[in-house]
Amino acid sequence: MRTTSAYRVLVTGGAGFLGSHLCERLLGDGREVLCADNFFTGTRRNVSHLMADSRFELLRHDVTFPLYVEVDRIYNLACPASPVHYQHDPVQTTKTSVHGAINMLGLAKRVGARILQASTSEVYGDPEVHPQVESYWGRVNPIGIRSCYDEGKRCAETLFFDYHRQHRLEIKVARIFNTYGPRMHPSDGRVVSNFVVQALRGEDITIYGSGLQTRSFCYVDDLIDGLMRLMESPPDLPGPVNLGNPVEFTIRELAEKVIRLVGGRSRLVEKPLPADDPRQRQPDISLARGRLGWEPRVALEDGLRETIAYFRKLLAE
């Protein structure tokens, strides 16, 4: 493995949310990044501004097959991760969970690569424990509409640490909670986007439920100074480690805040709860904080006018 600044970084799910803003940061720091994504969810448009830089490649690919390249670290982001695309075809969501995580895995083998997993904090489910804390079990329903993407996240963390213990892979594993920013789909159906796009349209706000179920907001950049600090972190450190903000909001203090931000008139309209929908997320990043020395920097409102911007930009187009 070579162990020169430039070495060589596979990311899978590159031109997606959080994985063009991972191969944005990586070229910064003087990495090669080979972006592959097969353009479910991801777009070219996400990483255009990087095909200039002579150290980035972009390739077409799907991890459900597997990929012979030569690399020294692998990011594997690649799985749709909000609810109306990872419901779209919900067998094809847990393959690429389950057939990404063995190639992936398989590929790190062979050329003896550190693999970092993104996981999620949807493997907790409904959870019973509060904050959630990485040595909680979770709550999961196995066989209802969003166990596709739950258990699927949760079979490819049973992978990484088999392989951990059978193979001494070098693995680290990052449950992710709710990430927003640029680049976000506008149709993504995430909290977030949903209400900037109503908001910006003038529409209504869409809450379900009653909008006192909580969440818990990660700026893009904060995650993503996370997950390149557990990548490069001592080997006996594989995880899981919980990234993401500790700060609690409902989801009608978001609606409000999104609203008052924008300076519109929208108004906040009640539906039917989503089944499965967990009641409360929060992490206890005490892990983050005393192994990686993070902790979230951007405020809230901070996010969300960054976010507002690249959302009114995107409309206006």
Ligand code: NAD
Given for the second form:
Amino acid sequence: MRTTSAYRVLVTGGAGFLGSHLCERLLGDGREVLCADNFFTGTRRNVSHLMADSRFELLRHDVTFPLYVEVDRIYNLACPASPVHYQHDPVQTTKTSVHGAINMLGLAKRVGARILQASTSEVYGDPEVHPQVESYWGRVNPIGIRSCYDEGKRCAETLFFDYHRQHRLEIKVARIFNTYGPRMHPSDGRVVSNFVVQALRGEDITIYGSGLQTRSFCYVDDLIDGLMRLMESPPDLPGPVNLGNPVEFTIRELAEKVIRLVGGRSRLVEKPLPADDPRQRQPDISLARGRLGWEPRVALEDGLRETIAYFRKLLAE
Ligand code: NAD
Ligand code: UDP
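Please could you give me the other form, the form predicted together with nicotinamide-adenine-dinucleotide, since above is the form predicted alone?
Okay, now the whole complex, with that chain kicking things off.
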């Protein structure tokens, strides 16, 4: 029999970067955790330290297929997040977002679970409104190389709100901005892992375009705290809620920081800018501050130190 204090949580994409941190924090809070992952970008290694806990269960499952389990909360994180990975098989990326949302919403409806969607700042596309507020509808190319991810996530948001209106489902939609930290995949292709790995290997740092495009980087611990607060927030807050660190940097500034912290001799080299690469990105987090009492605490330099230490150990192995 289940107790109300130790409810069961499903984390799809739980063996990935964010998912593995979330599983760890949920177990720390006394929850039972069912982690479902198809191991496309996630690994067993990311959750191997949780396997000895009897409240943790790892299931190989692809969310594009239905899942029949009994849970009280669903965090739907399954989806490759790095452009290199989501563009590898773009049709599967759209299916993961859209069919995955339909399957997980169907599950939530059947068992009466509350469900949270890991949406993204990419729903704003290459934004004309800066910083981005939740009320902004975005500027997204529907037929470009990023569209499988951006439009997949937008359609998932639509499905979440239609299930909410039509079936009275308790939903939460988090729009996550660039998040980094330990357990990113070293060949993930995202900017923080790329720069840290390149600097540690003494290789050139690859700046795409001029490097004057901006991003705002949130440390993983802060982000997980925001996701969990949103999940447990009152039912009148379905979202969307921006979660990210509002301190904005150019990509060139990020590269210079990484080189300084690693202490290597890497040079900056310019590479072509990928198509539809957003020029600027910064979350307006007033809603999260006001309704969740949440804001990031970890400064970029401190988070980078942790991340560098993680990759240094990983590369040494
Ligand atoms: P990640 O690639 O490390 O994790 C994604 C996980 O989903 C992996 O474990 C992967 O194997 C799994 N997965 C992929 N397709 C699946 C499928 N069809 N069925 C089951 N599992 C599948 O990426 P992440 O950074 O941990 O991102 C997690 C979620 O957060 C994603 O939904 C992503 O879109 C969202 N997000 C992340 C960021 C970020 O900066 N990290 C920003 C915005 C949104
Ligand atoms: N980027 C870069 N060099 C790299 C990887 C990425 O200059 O080796 C740039 C990329 O063009 C983008 C920014 O860094 O402008 C963030 O890229 P990432 O893939 O991390 O995330 P996203 O573009 O989805 O925010």
